[in-house]
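First, one chain by itself: the form predicted alone, in structure tokens.
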Amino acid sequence: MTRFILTVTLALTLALGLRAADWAQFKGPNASGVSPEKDLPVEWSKDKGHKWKSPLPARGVSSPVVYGDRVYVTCSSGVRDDRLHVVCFDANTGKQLWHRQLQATGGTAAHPKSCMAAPTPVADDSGVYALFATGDLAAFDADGTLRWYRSLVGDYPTVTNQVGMASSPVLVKDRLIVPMDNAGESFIAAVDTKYGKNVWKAERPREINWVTPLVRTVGTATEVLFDGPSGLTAYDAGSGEQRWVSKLTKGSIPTGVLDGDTLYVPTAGVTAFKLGAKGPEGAPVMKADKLQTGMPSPLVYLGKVYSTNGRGLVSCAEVKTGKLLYKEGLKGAFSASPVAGDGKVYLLNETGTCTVIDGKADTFEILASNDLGGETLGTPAIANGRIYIRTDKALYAIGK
């Protein structure tokens, strides 16, 4: 089994064109929320435990992403929230390397908790790709030079979401997968990373959806798995052809977790399915219906599945059986998804407090509770032995 998992992981890494230690997209490697980094920090505060702290030009609810020695962050500002920012920092010193701004071309209506900098950018060797809730999509190289730009609302004028879009793009080699489920013309598209042109575009139901796509390798093919209110659909990453559809899951906000050939999806708790070549096979292999899910995506780590929600509840169950191990309340609501590495699970609430718990224990063991203050809705990133956390005003690199 271990050999199988290592083979799948290697194949997936090669398919995505990522390096294992990078945190290049929403929730890191294939949106797992898990990092292989060691010696990760446990304790910090506003005044200690930082490698560096750098101010941000504006608010954002997207996550920072880390690729090599670069950290990329998006923000939005202005009376209409129509000024869009992409900022790059040196990952080791916190020095701002460049800051680019765009004028939004799409609508800026959103829930007050969200903003136009809600989708998380994705990075690779060539730089960063930033999608905003306005439908503005831009690619910058690692030095901040604009490589290409598209107004997706200009291309598809009925695109609209009055509560704000937040699905994040992902990369499959030289193709940028752009999820655009909304109340108008909905689609998922593969855009070539060199010129920004559509390689393929698949129509989707006109439904609001905040899920981020997952990627898996099946034989010689690479699939893009995109959950939504009408079900889970697998697209061929090369052609956009629909390979299969499953109605067993109907997500709309949290993103599932793909662990080897098992998919964990937040459906009235968390349910796990074995995936075959044509989708889920047979009955669920695990159902943890006592997990309390919310906007944050679940986490699968060291044989356990974790969930957090808007009422401050932290739930944990066994992966093998779905048995609830604990359900505990913490102060403050959660919007950021839990992340893990080095035997630790990091739970960041909306007001800057990150509770670190022991990921190896079957009981609720708090290692530290760390308060940075400020609004923290974006999921942290883990890379370079550090935790990168954005507040509404600053970006922190926690650790050595």
Second form
Amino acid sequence: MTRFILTVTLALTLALGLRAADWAQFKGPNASGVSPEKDLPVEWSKDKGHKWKSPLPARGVSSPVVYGDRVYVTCSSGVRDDRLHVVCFDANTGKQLWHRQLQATGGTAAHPKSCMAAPTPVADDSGVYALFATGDLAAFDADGTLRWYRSLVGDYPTVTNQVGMASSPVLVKDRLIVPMDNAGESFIAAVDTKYGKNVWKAERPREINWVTPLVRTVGTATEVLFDGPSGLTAYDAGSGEQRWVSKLTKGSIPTGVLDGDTLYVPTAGVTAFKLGAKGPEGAPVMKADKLQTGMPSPLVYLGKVYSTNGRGLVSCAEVKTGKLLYKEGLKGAFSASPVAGDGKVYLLNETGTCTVIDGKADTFEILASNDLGGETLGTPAIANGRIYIRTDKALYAIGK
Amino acid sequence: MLRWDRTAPLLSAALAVALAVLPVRATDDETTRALSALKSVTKEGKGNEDAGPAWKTLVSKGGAALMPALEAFDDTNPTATNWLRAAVDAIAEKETTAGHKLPVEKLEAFAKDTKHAPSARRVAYELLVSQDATAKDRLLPGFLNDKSADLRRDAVARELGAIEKAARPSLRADLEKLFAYARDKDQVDLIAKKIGETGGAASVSEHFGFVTHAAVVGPFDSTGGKGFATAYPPEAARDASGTFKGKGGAEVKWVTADTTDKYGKFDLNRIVPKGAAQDRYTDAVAYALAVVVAEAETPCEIRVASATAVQIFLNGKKLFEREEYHHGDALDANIGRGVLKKGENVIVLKVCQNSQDQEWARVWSFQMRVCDETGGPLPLKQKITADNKDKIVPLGYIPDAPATKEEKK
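And the form predicted together with its partner chain, for comparison with the form predicted alone?
Below is the entire complex, every chain and molecule, led by the chain shown above.
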């Protein structure tokens, strides 16, 4: 099973043009939360076990992303939360390479737990694409050159979500897929990575939604799967044409996991469907209805599916049967999604404690509990043999 | 007759000067063209093809382009401003990495010059402070009444610290003076509290210019959310008179309502008349009408907070709308910009409620204030009706408040 998952992950990352060790977007390769990295760290604290620690200019709940020797982080600041930051660090030394700021052009109201730096950026060979909850969207080259910028609220003035938007953009070759479900003009769009212009823009229901799109290849087509309160829709990545819609899942906060042709969605616990050319085929292949999901997205790893929630519950079920293997309570709530690699599962709570559990075991085996202190709402990134964790004040590269 | 041996050095010098000047001239042209390209970006990425190379050109000019880039904020749109904002960051970063000092005198002059865009002045101020920390104490006192919300905020915070540290006999007067400058709710509340601790009283409601008296009519039908796009007659109301056909065909008429909440909150579930068995409304529209009196034509902002969809009308003209339900009711989240005419002005606020049945979705309320572009008070009054008599009182007037501006006079 391990080999199968790694093979699928590798195939997927190659298909998307990513290198195996990169963690270029929200939850890494196609939002799987799984890294093929080895020799990942188990123990650390705020004073030891990390390669470097660098201060961040402000708070953010987005995840760091790592591409090659660059780590990119977004932050937002100011009493109105209207200053938007994109910061680039050397992945090996923690040296801040550049820092650019933008002024919010959209509304900045949000739930106090969130902020304008909630969507996770996405990176590629050329640099990074940063979307903010204000609808400000910018592409920077790896050296900090601003390649293009868009004010999506300037373009589409009714865009609004006063709870705060958090869906993250993803890349499909030379197109940036921008999810913009909100209470106003909702859409998902593909913009060209060179100039930031719309290639296509598909109308969406006026519903708030924090789900990040997934990408899959079906025959010669590449599909963008976008779950939302009105169902799961597949768009042709090339044209934006709607290929199919399924009402079997209706997501709004956590993002599902695509493992080969199986889609795991956080509906009624976690439910899995086989995807055919026209969407889910037949009845669910797995129902783990005892899993309790919250804001974090589920994780599928080594034959098991994991979920965490805002009450500190960690649930784990068998992928084959949906049978609950364990449900354990940990101290503190979870907002960050669980991630995994090297046989370990990393569970980062909201106050800086990361519990590392054995991903190979069918029982709840804690390998270590590591406290960095500080607020940790963003999902960690795994790359270069390290775990990159952002707190509200600093970015840590944990490992050697 | 000129001798060559004497003329040649002169010509050489002139040539050298010309050569030295020409590249500068070329650089200026390039900078001008680059700025023009950045300022030409508009919607949906139009102009991005030219803006990208222009950004690179501008940044390549280094320190020489810093002040022109800041100046370019003055007359451009928010999209272009962000191109410039990132360019200023890159230029400053490049200069400081190269060990070059930023032009502190120019930055200081720029930050102090209120003709420039507030956002650019803030950037200039921060660059200045990064080079000269003493600039804070030198400049902030001059920013107490600044159009830049961030400069003003820092100035108020610094001044509050200085006032408290000095502990002068004039403490209350000093705090009251500072109160007038504060705009952010946390600072306004804090200073009002400190004034209270000195035995004084500050009206938060008047400071913010909240409407505290309104005529309200409703409910009108909004089944399926249709009420937001339906222009019911009160939308064009010029006074609180008349009766209308409301939801379900019932006759509805204006009722007057006052709020004593210092943040001007009106609870429509309480105000809008309803049957005895009904404790809240769903799928409904209500209108609130306020009469604001201006001594002269006055540009203003009508700022509204509501957990549900709103539309703002001034003298019959729609200024703003937002169709969003139960995603928070942050202060000033909805802003309509308009111009008050001299005399009486009718502000109509449309507030819609949807069909959500969660406990937290029962909220159907609004706050509305009229202020200047900084969020500060304007010399405005509101017309209220009490004991069947019209009365002109300040915006934010709360009858039982300990001390209002009116009373102080």
